[in-house]
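One chain is shown next in structure tokens, namely the form predicted on its own.
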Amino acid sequence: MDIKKLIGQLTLEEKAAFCSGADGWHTEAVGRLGIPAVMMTDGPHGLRKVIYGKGSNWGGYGEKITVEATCFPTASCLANSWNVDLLRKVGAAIAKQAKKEQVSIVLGPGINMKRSPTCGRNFEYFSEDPYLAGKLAAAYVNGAQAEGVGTSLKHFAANNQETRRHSCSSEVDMRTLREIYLAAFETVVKEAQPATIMHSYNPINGKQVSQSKWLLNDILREEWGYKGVVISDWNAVNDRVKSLEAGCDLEMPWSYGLRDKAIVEAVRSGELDEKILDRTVERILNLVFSYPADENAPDVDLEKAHEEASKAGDECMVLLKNERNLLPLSSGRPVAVIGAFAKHARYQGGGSSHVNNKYLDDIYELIDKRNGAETFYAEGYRLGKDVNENDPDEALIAEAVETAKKAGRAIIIAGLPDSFESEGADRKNMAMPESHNKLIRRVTAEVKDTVVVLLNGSPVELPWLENTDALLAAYLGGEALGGSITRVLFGDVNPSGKLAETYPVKYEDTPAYLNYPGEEYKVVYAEGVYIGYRYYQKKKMKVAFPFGFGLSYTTFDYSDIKADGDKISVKVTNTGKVAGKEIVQLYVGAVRSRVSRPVKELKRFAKIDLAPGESKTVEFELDDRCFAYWDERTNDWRVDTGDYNVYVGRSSEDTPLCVTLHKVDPKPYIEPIHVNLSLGDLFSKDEYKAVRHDLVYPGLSEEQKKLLGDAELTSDFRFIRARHMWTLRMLIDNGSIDEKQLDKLIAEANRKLGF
């Protein structure tokens, strides 16, 4: 397909038209030369295709049939399984059922950061950690890709919050902008090239995402090599010709032909080159003919696509607590299951990527039929949106306590309701619903062998954690959660999850939490860089359960860590008795650093799969990146000069084996001298060794000059003290030297350091 002589076939208004969506689903098409629309639809954990029947249009109104699809493990339940081939899997199993239904984009994953934990998306979003959440979307987009299945990255970027979504401007340094919440975009787009990108609605620093260039293009394109097409999110655009010069290519939905409208006059007026346009159309063009809809794809198996979903949802689970090895549970004795989730459980998040699946696992049934002796079933609060699911219900409670009692041992299925947790509004807090937490604490109370399994798709408080054994994360695990969270509980699957986001205490201990949602139309990320994990730890402060935390039913031990310049080894050996998977996660940390940096951030991580008694090699090659900080100064990636530790182990604050590494900077950075420059970095600095001397002892009365002497040779107190307080000024404070005779002096050592 020529596309350079198909665009010079098409008119001005036919270009213009392309720009935007046919409706709120499609491309547009141009039948007289063969152009074809393809159609994209919500899809981030499964495949949500919206048919619009008599009386609707595409926002939803009227009639409207949502086809069937496999509800997979959301982005958070995903995330918690640190595998990339399962995150490959199930991008490509997504893609055929968007095949078979003729759709061509696929609008996800979604990899915003999770800011706070009281974003109400954060379902959808795999972590807190930018290497994590962008290796792990790169897998994704490469599966689904590779069935001839376009996908759509977003919200690109500093998308953190749903208040104020639309207009709400996210202030946020360059180094952490850089650093967290550009940097898992980066991977995906270097290591994945997805079809398209979606933009957010939000300004950054003041400027709308749509209108960047900046962003959309310098970065994105130029400095990333991204190729595809950038799409807005639905009604994320303010002004369609600068969005369009910024290198928006595609509005979605569409605007009723005005904004078309706009492009065709900017052109004609020539306040828009119609070069751009040009080429906008061209990626349009490639991504229709890319991903062309399959009229002939093969029917999909949504039974045997449950079993995959199943499979999934097993490598999730996170085992957080199992004391006295209450897990996994013996079968043949009587068992109360306690909750209405596990009889209406909570498997997805609520809003547009909500799944119309076929099948869905009830959690009481497979646990009873597992069980293999009498399990008993005790609602213990209420569902329903005409419930205030905060109240406690007590004459259920009650009932739940003298049901578990009577069987002497208990599961209850708690957590999130879909009123606590949905696209389109942020949590207030962090608190689970108080009807699940007295619950908790009654059944607990009375019955010591009791398991807690949480239903949620972020954090929570955990106020009965103390008194609790046995706790285990399914988050939200899809259509077959059921079966994975039987299987762990009766240990016919050995719990191989880890947490791919920190739990903190409580809501007030979160890094945003001054600062989260913001006031109005703006929200300051004032703790720059220090977000999750790497905000607990540079604090020291305690945490209910830390990144990459997961116990297992057997026991994993490290050892033996050897470094071959930048290539990390360490042995894993399984010391348990059954079969079981280890993530073994590789943190890196500057032992000293001119910024503010993190203890330590994680830059490798692998899934192994260990035998009893088996041991395995891990090896890790490091790059420059894992080393690097953003430099505001030069604006640029940076690897200072200096020694850094290389941690492995279990989790973030696990990490028994370390390893010194010393790295030197090709390219120091140097500064120009100027009269506010410290005397504590001229002295200790090698770059200024060879005018220091120089510079300052023309200045110096005899007295200084004696305390300084040597002193970058010393440890003098005096000397540190007060190079640590004296700039270059204080020479002509001194009376030594005037203003001129120091601008000369300045003047002249910046010259010979090739300034």
The other form holds:
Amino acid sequence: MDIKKLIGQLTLEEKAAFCSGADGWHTEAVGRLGIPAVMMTDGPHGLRKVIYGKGSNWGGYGEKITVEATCFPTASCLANSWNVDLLRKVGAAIAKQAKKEQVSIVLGPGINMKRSPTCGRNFEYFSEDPYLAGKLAAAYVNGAQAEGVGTSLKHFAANNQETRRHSCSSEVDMRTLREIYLAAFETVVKEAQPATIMHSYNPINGKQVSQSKWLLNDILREEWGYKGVVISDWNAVNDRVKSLEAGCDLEMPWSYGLRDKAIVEAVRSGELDEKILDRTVERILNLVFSYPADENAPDVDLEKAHEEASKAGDECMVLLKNERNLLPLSSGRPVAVIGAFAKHARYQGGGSSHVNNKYLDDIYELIDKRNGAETFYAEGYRLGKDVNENDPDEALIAEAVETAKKAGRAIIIAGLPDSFESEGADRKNMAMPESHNKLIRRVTAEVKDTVVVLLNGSPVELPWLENTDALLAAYLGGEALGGSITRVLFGDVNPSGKLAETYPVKYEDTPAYLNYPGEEYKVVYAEGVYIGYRYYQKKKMKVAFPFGFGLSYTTFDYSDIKADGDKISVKVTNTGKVAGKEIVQLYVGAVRSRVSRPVKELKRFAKIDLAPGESKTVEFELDDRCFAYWDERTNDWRVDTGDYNVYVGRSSEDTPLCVTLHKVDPKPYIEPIHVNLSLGDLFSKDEYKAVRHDLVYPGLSEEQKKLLGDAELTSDFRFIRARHMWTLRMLIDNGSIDEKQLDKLIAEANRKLGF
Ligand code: GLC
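Would you mind giving the form predicted together with alpha-D-glucopyranose (GLC), to go alongside the form predicted on its own above?
Time for the whole complex; same chain goes first.
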């Protein structure tokens, strides 16, 4: 297709119309030139193609229903698999269902960092770690786009809360932005080139992202090489002309033509260079012709897709506690299944990602069938819009306790109801409903053989943990979560999930607690790079369960770490009696650093299968970025000269193996000498060795020179015992030289240093 030729045939009005949706979900078509519209729709863990009832349009009037599709585990659940191949398969499976429904772009994955566990949308996001999120999302994008369906990486960027998400400015320093809030997007752009990127609602440092050329063009395109289309989040555009210039190509959904007119007028008045408009139209036409709807797309068997969702869920379950090897359960004995979730599971999140799934596992039924003996049931707590889901129901709790005692063992299904977490609002705390907590406390107090299974989109406080011997985090495991829970509980599947986010002991311990969700229209990311495990480890804080943690029904031994340059290898052995999958994690930490850095940061991981007794050698290849931090002095990544520990192990807090590598900065940064340079730096940094003598001696009094004797000015120089307290200006304060002389000396020294 000759895109340039097409652009030359479009009128100005037609070009302007391309810059916004034709309706809620489609790009503009121009029939006379054979330019079709393409459809985009949610969502990250399953197709949400909205079909409006009669007489409705994007405005949402009239009945809104969505086509039947498979509801896969949500991102926060899939992330616990740490399995990039699985994410690729899920991306492909969702794409197939999109294709069948003539959808060209799936609006996902969502990869915003989990600055606070209380963000209402965390169920839709992967992790508190940008490396893990980036790798998993890149696999999802590659999987989907290989099926000929585009994706939309979202929400770019620093959209880490739902509170006032359209207008609360994320105040983030540059280094934190680069190392934490942009890094996952960078990985996906460079490794997968998503067809579109959805920019976020919020301002960053006071500038609406929709109008941030620095973000949407300079970084995204010029630095990272992004080639696709930048779309707005829905109704996220303020000034259409400014946002077009900044790099927001497609305003979604549409503005009833109002903003198209603004573009036409801006070109006509000379305010907007038509080349900018043509650049955007070219990108959109490339998108339209790269991802055309396919009328002959093969049908999708949703029953088979249910099996795929089930297999995905099996890899995501995280076994957090298993005292006395209570799990796996033996079948053939009575069991009590307690909790309304067992019959009315919460398996996905609320909002734009919601899927109309045709199938849904019944947790109670599947456990009953698998157990093959009497399965008692007790509701335990109320669910639903017409009740206060937080209030314990004493009668239901009493009944549940009696039921558990009768069976002698119990499985409690509890967690977070829809009313506790959803798109559009943040949680006020990390508590589960008191009705669930009280039920768990009361049952575990009476029946030791009790397993708690959590259905939650994000971490919760676990006040009953000490008295609970077995805990499985099933998260929002999608339509097939019942099968996964059952297979793990009875040992048909050996759990292999590990946490992609930390479970702190309490909300008050979280890094952003003092600054979340901010004061009305500004939220300060005061914790900087210290989110998630980076924070708890730096502060040496105890957590309930650390990032990267998850138990198995077998055990793994780590040995023989070796380093050959940047190649690291370790041996992992299955030392238990059953086959299992192990997620091997590699972290890097600078032994000392000029800037404040986390103790260790995830830089590689691998998931391996091991039979009982089997060993495998896992190899990792590191690169400079594994050691780098963002240097705000030079606006670039830097690896300082020094030693770096490379840790390998089972979780962020369990890295039994460590090897130290030495790195040399190929282009060390030298601070130019100035009057406020501390004498400590002047005498301790090698880069100043050649000039400090001439610089300081003339400025010393005879008495001071005597004090020094003939000794070379070294770091023991007594006048700088106050170290960095004194600066070159002290030489003037001595009265031995004047300002002009010092300026001359400094200029001479800098010339020698090559400035
Ligand atoms: C919502 C969400 C975005 C979604 C879009 C379309 O506001 O922020 O993730 O894709 O609108 O539903």
